[in-house]
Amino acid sequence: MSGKPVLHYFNARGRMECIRWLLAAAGVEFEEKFIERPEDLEKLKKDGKLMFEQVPMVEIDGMTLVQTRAILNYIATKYDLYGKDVKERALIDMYAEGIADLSEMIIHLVVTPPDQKEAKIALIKDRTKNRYLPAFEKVLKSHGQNYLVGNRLTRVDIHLLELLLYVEEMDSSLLAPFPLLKALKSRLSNLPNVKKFLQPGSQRKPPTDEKTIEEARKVFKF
């Protein structure tokens, strides 16, 4: 065993992509162990390894971990990016809910049927610009502050960072009206770990496409 926590997942950004992006801010190596085949699947649930029978899972100080919130959550604490106290830590999980119920919203797009995909987009534009980002743009005006909470790096920068990226990807003109989350984008793109990240050939995930779900149905019969 190397010592680096190894990752159980389809070879594609969904649940596990935050748990990478987190991982790699914390500058910590990890290996990926992809489930390409259903049978790669029912051996994990074979040895007991997949505790509800679905991943992502990691392996990770001699624990096997399911479930992408308590795998963060583990993450964060060892790696002293979850605030200094309990009001801290509780301001950090409600706005990670925040950022978790948009990025679902986008995580599912590429599952969307063709005839529905229209609205779905109109949607989620909508609630980036009226109501997800306002409320970012906001909490960073109250306190002027370079960080979303206690002015220090926390894992839920990373995660709205994750979620400006794809937003991006989707319409760049979404982030124009909001200064200070662009800056905040820019300055947390420039830390080391995370820009070693965003180089070609790391182990983020490019954009799901038609292909790769293809592949992830076969795997996972859905």
The other form holds:
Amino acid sequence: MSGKPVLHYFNARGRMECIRWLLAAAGVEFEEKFIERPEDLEKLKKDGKLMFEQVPMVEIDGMTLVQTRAILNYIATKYDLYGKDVKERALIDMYAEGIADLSEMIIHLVVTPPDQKEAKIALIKDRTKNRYLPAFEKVLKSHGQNYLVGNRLTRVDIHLLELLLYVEEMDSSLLAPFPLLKALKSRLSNLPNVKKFLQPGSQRKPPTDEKTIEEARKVFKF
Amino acid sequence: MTKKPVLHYFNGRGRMESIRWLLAAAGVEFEEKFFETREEFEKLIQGGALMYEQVPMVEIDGMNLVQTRAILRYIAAKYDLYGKNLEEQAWIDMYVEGLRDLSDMIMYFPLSLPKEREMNLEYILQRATTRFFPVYEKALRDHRQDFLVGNRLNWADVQLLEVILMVEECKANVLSGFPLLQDFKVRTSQIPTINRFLQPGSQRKPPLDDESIGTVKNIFKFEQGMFLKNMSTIVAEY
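Next block, the form predicted together with its partner chain, ref. the form predicted alone:
What follows is the whole complex; the chain from before opens it.
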């Protein structure tokens, strides 16, 4: 009998958050082991659990998976959130990778030096409203369906919802020109598993503050 | 009759090279449409075929696919280079994602400022020999097959060979200390489709020379001296 997946990461969003979202949306309960001191990370490395000496790492179905995308692909396939065939997968991947590119810029903000931050934020906002959000609005407009691919929930809807929430945290006016995205966000937020994850007390992590970054720096030495 | 895939990129390796490798290894013939100036690239953007105004883009099976990983995964799945079950898929994903970090470093290396070149090269070689190659040497040792996953050629094998050859271009004897990787390189190079791709005259691209670096910078408006460690952010910013 397989136990719950166990997520090994820092107690923060970082690169693990999208994995938490996907498991939650799939209705999969999971445990978390937080890395809080340098010794915690060293132990994982010494035990040979980190193929590239990096986290995220997820213990699932007897495997020790690393690399965010490998983990997401596994979960999406296992829980049938990856489309019905190879062509749907291609669309899902194309949309998900665009979401990942913008998310990556947002993740990097927390470690951007203060004197570069303003320029970075301006660039993110520009890309959000001129490149990425229009692209996804266009997808929804092209088929008029309630989900991005294949007329049912797939992983990319969840990735997009997560991104839209971060965009909103940054500047809620960015979403204003995109009615279909706003409707998608609303609809997805009301799905039972998603709604539960959005409640206080879930395993969803808050925005990363300075204190959290400082602690992460000590452990991960960046 | 199926139309051949059409690859849209500049005439260089960049992010398209892994896609060329995978198609070639799968024995799939493909066409290439190169753009050489900023104007030609903008024309492609204005045509509306680039979802995020970025390349690589591959026309395949009626789709205009962008995003390197989306394209690679589609090819791998379509041509049965993605393992036989979910577990094998996971191993392949871990291996290819690991290699991506190293291959990105190598990809950006020609854009180093002259004064940073030596330092960046040392960094690449240090990472290759202490972080990455040991992982794949161990994988081959533990798995005891000719391939990284399962018992037949897959995407991870093709990617590993590609990266080994690129690192060797940086330092010829970089595989000394990794006997299984050396055997892997020789053996995999002899697979007929791959062997053909390694011959002169194939669609494999050479490393960027100074002239090509200038062309790339003009097309994509790169600045000189991009830091290796922020590669993924840099990509998104373009």
